[in-house]
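Next up: a single chain in structure tokens, the form predicted alone.
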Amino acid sequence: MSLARNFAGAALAALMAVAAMGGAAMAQDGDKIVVAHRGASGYLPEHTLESKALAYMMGVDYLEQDLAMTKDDQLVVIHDHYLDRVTDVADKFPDRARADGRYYVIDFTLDEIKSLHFTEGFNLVDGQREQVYPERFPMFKSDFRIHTFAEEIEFIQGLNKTRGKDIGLYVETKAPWFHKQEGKDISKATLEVLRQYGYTSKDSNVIFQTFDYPDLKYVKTELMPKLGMELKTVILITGNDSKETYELVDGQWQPYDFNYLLDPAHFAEIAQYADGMSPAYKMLFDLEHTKLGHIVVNDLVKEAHAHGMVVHPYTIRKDALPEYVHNVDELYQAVLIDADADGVFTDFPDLGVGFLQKQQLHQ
């Protein structure tokens, strides 16, 4: 698909949410912000052009971007390193699924991944595809497509251009760890394409993010004193059974020990690498009293306001509440008034956007 056909479509989706939302305007200082989670994923198919732009225009404050990089040393706009749950690879390329019985993005060309298509995504039950989120867009209706990193920044500038704002990138590198056991460095190549398009310090309305905490440290250290950068960084961080990152120890790949990034012991170190961390938002929450009706926040965002880090927890859906909240307003109040979080990540922007603005929060 071209991107003027993606740009049609995206238009289609904008003016639909303009009509909506009314065009509201992006946060200003002192706001709390909104981060379109992949897009307005609640809507539309995550990471799609479609679906950053139905977000722009809800009057998000950012627009994440997951990247992984390609055989041919593209970066990608995908949430996982992996093609199969959400194209149709292993309908057009069978035979390249690895042992694991995953595609990944690192072994194939852009060309080649250009010509899937992008859906909804599913898991596979009983050898099934079976929407992982039901009463979202049906899976493989109409016609998505994967883009790169530089095609969604010109996107993003071009309607920061025409709508005059000036709406920020929130880049989250995916598995470093992985690159580098297959020989390629994707903070370095991110970094790269950020300086090209004019992100280079911290006035840049760009966050750079990552769940791999002894990368970012390489970042901070070497990468962009050598690039001449200095970018706004957040940490993310999640539980020890997602095993999300892995990390050299002894010459041995092991899993990272997240609970480290938990400790505020740490936080002084944390912070001289991050600018801001991004946990779970059930992180924020003493989980063994709260019950529905009463949450209890814990003392996370006041110990990383402390060390100077702003704190922007995920996901928000309201496909996918806790137990503990009867609405999604329920959960961006516990998230970001009761336990003063500086932003949230969702799925549904609108949502957000419109509970902050309510609270006079968001203009």
Contents of the next structure:
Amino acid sequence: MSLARNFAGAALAALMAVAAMGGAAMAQDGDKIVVAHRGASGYLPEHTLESKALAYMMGVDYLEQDLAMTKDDQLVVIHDHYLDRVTDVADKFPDRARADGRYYVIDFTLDEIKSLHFTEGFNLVDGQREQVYPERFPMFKSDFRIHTFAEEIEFIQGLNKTRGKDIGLYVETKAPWFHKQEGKDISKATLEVLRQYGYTSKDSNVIFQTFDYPDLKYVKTELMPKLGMELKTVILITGNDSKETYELVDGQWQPYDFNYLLDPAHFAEIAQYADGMSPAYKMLFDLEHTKLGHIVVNDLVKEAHAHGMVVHPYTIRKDALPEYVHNVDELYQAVLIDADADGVFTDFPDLGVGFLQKQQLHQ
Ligand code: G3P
Ligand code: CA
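Got the form predicted alone; could you also share the form predicted together with SN-glycerol-3-phosphate?
The next block holds the full complex; its first chain is the one shown before.
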């Protein structure tokens, strides 16, 4: 599938707005994209290379990478900036937790991290490990390891060579604000690795995403120009209760108010540094008037398109459906067809691709 096409879903006004911004040409066909969320994470432990290979063979358009930095400045592919939800770090390094009880990626070297077993995610309940999604791959079975960002790029580029395809990267810097507090610039490190592997322009098959909007502005206006790069960017949006992002206000780190990113009055400004938005899928719906079998769509996608931005909501999981759908296809229908999102993050990429193929919106 062509890359640029994925950013072509917006209306003519959107295309004109992008052209006015000097953005890359956007292809015209109507296909929508499937992003393998942490790989085919519904079937194999998230972010393992095995889950990326499986997703690749399911026909996705993009494979997602979440990134955190190690003590020795390596980028590793892991969803959290701590290790304890998906590894045996508490068994191997019991005295290395911080005061909050968490084991931070940034406190461990790459060698130490590679010595850990990577597993299906779990929570601690009364001191016992309880699998988050009980129907998924069993915890601590087989032998999975954490890998670096460079290793994943080489893996995907290798598969692109052997399969004769051009599947993209959808890269998220995790908690840039936290890495800054620790004296590390994760966005700069990420861009440097991408540049090393040939991803430098909007024609490169990569999308750079983050929840940290002040950092995305910095990436767009300072870092990329300094490094001679201009990649496609997407701003992630979550609820304020997630405490996902903090910003410096008068020298103090304050929780970021995500409502700012949901107000169309700000979309023209946001479009200056983001080619797209990635909200939680429920943000596309009027939840007050939505009920089982009757989903009411709001104007978020329409407004984003009118400002030249694509919309790739997250995350569709067939084993964690909202109360207003009977099955996963109803959710794909609501997000991709009724709300007209341009693509979707999903833990079950085969189901996303299959749904779109039935609609003739995917190869
Ligand atoms: O990056 C899109 C989606 O992955 C955002 O949620 O928390 O799974 O990274 P999260
Ligand atoms: Ca992510």
